[in-house]
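One chain is shown next in C-alpha cells, namely the form predicted alone.
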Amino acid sequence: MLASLFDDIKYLLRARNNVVAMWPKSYYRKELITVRLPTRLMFIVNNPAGVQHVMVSNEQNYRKSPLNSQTLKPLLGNGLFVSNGELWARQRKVTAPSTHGSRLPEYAKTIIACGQGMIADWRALPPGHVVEVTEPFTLVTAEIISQLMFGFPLQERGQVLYHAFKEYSASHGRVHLFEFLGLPSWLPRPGGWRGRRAVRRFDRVLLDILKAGQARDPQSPPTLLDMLINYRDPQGQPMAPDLMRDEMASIFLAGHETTALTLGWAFFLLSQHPEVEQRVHEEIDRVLGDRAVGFEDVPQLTYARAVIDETLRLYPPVHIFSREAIGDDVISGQRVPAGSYITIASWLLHRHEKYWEEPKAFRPERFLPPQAQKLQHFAYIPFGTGSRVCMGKHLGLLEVTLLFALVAQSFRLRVPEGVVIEPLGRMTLRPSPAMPLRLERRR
C-alpha cells in the first residue's frame, strides 16, 4: 500500500514539472493505461479506436476536465478552449466564419507581409548572430493573428503580450497537485498572484484592441472581432463583455503560440538532419527561385508541408488533451466510472510503437504519397479531432508553411555548439531552456 502511494506521488511530481518526461517507456507500447489518483481514476487512452470513441463517437459523455480548465481558465475564462455544452456550441458557431477557407487567400497576404518584416530584421543582424527564435516567431505570429482576427496592428504591444503570456505560463503552466487531488477550484493555487498580474497586462492590450474595434469603419472587411461585437442572441442581447474578452484571449492563444512553437521545432529538426534540410532548400529554390512565396505556391511545397506535419507528430504543441467522464462508459474493453479523468497524450500516441514505423525518427516522407495513405487517422491528432478540432487548423497550417518557406529561403538555422534543447511539457510543448539558433545566410 505504501509502495503504491509512493509511486502515485512520484507520478504526480513528474507530471507537475514536465508532462512529457513522466511517461515510462512501456507507455509507448500500451493502448490503455490506468492510473490511480488519490480521489479518482485516470485512464490514458493510447490507441486510435479509443481516441475516436472519446473524441468523436461518444464525445457527448466527455467534457473538458479540471486538469485543463484550472490551467487555462484564469487567462481564457469561458472561452472556446474551456467552455462546454451549449455555450461552447454557440460561441463556436459565432466565431467559425472567421477561419473559413474562402478567407485564406487574402489572409496569406498579411502572413507574408509580416513574415517579410521579420526576415528584414534578421538581415540587419551581423552574420552568425544567435537568435532565441521563440521570441521573434511568437511576436510575428501574434502580429498576424491580431491583424487577421481583430484588424489591429499590435506593434510594440506585441512585446507586452509576449512577456505577459511567458509569465502566465511560468506560474500556471504546471498542472497543480490540487487538481490531481480533486480539491475545489476556489482554493488558491500556488503562483496565483503572478498569473493574475500577467492577466492584467494581457487585458490592457485586449482593451486597446476592443476600443479600436468598436471605432472601426463599418465598411471595412469584417473581422472576428466585428462578429463578436455585432452578435445578438435570440432576445436581441449583445454578447456579455466578459465573454467577448474571453473569446479574444482564446483566439490569441490558439492563433499564435502553437504556430510559433511549430516553427521553432521545425528548424531545430532541420538543423539535426542536413539531408532533410537540403531537400527542403531544393524544393523552395525550384518553386520560388528568388521571388517571395505566395498563396498559390503552397500546393507545390509538398516536402516543406511534410516537414511541418512530421514536426507536429514529434513535437505537437498541444501535447495532451484532458476530459472528464460525465457518465459510466467502456473504453477499449475497460469499464470507466463517471468522474474519471481521461487523458489523450498526442506526444505518446504520435510515438506509439504499434502505429508508427521508427516512431522516434524524423522522416517527413511518411506524410508523402504513398506512405501517407497508410497512416491511421486517429493516431495523428496535432489539432485534436471531432467537433472540438481546432477551428483554425487550416489557417494555422497555411501560416506555418508560408513562414517556414520565407525563413528557409533566406537562412539556415543552427543550434550553437554545446547547446542542449529539450522539450518541456506544460501548457504547450516548449523548448527548454530556450531555442537559440544561429542564423546563416543562404541568400
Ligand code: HEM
Given for the second form:
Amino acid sequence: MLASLFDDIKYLLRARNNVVAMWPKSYYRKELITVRLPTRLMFIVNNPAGVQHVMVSNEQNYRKSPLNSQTLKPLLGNGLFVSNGELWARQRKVTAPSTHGSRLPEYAKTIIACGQGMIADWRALPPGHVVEVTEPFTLVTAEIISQLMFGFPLQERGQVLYHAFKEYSASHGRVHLFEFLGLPSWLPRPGGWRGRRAVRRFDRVLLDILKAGQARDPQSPPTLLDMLINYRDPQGQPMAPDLMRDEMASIFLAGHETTALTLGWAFFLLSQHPEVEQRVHEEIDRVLGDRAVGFEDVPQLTYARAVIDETLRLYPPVHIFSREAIGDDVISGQRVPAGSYITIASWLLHRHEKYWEEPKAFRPERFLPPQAQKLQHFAYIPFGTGSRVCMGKHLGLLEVTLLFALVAQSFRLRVPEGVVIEPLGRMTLRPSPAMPLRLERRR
Ligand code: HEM
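Would you mind generating the form predicted in complex with protoporphyrin IX containing FE (HEM) now that we have the form predicted alone?
To see the whole picture, the full complex is given below, headed by that same chain.
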C-alpha cells in the first residue's frame, strides 16, 4: 500500500516537471487508462468516442476540475476558462459576439499591421541573428489581442505582461500535486508568493486598460471590453468589477499564448522538414509574390493552413483537458464514479497509434483532400469541442495563418547547430529552451 502510494507520488512528481515526457509508451495505444489517486480515481480518456461522450453527448455531467482551476484560478478568478454552470453560460453569451466571424475581416487589418511591425524589427537585426522567437511571438499576439478585444495598444506594457506570465507559469504552471493528493484548498500552495506577485503586475496593466476603455469613443465598433462594461443583468445591474477583471484576464491569457506557441512550433517543424518548407514558400510566392498578405488571401493559403493544422496535432498548446464527473457515468464501458477526475490528453490522442497513420510523422497532407476525409473528428481537438470549445478558434486560426504567411514570406528560420528543442508540458506546451531560431532573410 505504502509502496504503491510512493510510486504514485514519484509518478506525479515526474508529471509536475513535464507532463508530456511522463506518458509511458503503452499509453499511445490505450483507449482508457485508470489511475488510482489517494482520494479518488482518475480516468485518462484516450479514444474518440470517449472524448465525444465527455465533451459533447454527456457534457452536462462534467465540469472543469480543480486540477485545471487551481493552476489558473489565482490568475483568472471566475473567468470564462474556469467557471462552470450558469455563470459560465451567461458570460459566454455576453462575450461570444467579440469573436464572431463577421468581425474577422476588420480584425485581420490589426493582425497584419502588428505582424508587419515585428517583421520590421527583425529586418533591422544583423543577418543570421538568433532570436528566441517565443518572446516576439508572445509580444505580437498579446498586442493583437489587446487591440482587438480591448481597443488598447499595449506597447511597452507588453513586456510587463510577458514577464508576469512567465513568472506565473514558472510558479503555478505545473501539475498540482496537492490537488492530485486531494489536499484542501486552504493549504498554501508552493510558489504562491511568486504567482501573487505576477498577478499584481498583471492587474496593474488590466487597470490601465479598463480606465482607457471607460473613456472610449462610444461611436467606435464595440470591443469585448465595451461588451463587459455595458452589460446589465435582468435587474439592470452592471457586471461585478471582479468578474469583469477575471474575464479580461481570461481573454488575455487564452487569446495570445496559444497562438504564439503554435507559430513557434510551426517554424520549428518547417526547419526540420525542408521539403515542406519549400512547398510553403512556393505557395506564398505564388499567392502573394512581394505584396503584403490580406484577409482575402487566406482561402488560397491551403498548404500553409495544413501545416498549421498538423502543427496543432503534434504540438497542441493546450495539451491536456481536465474535468470532474458530477454524477456516476460509464465511459467506454468503464464505470466512472461521481467525483472522478477525467483527463483528456490531446498530446496522446493526437499521436494515438490506432487513430493516426505514422502518428509521429509531420505530414501536412493529412489535412488536405483526399486524406482529410479519413480524419476522425474527435481524435483531433486542438481547440477542444462541445460547448466549451475555444471561443477564439476562428480568430486564432486566422491570426496564426496571417502571421505565419508574413514571417515565411520574408524569413527562413533555422535551429542553430547543437541546440535541441524539447516540448515542456506545463500549463501549456512550451518549447525548452524558448525556441531560439536563426533568422535567414528570404527577401
Ligand atoms: C491557436 C490558438 C488557440 C488554441 C490552440 C486554443 C485552444 C483552446 C482550447 C483547447 C480551449 C478549451 C479548453 C477546455 O475545454 O478545457 C480553449 C478555450 C478558450 N479559448 Fe482558445 N485557443 C486559441 C486561441 C484563442 C483566441 C485567439 C482566443 C481569443 C478570444 C481564445 C479564447 C478562448 C476562451 C475565452 C476559451 C474558454 C471558452 C469556454 O470555456 O467557454 N482562444 N482554447
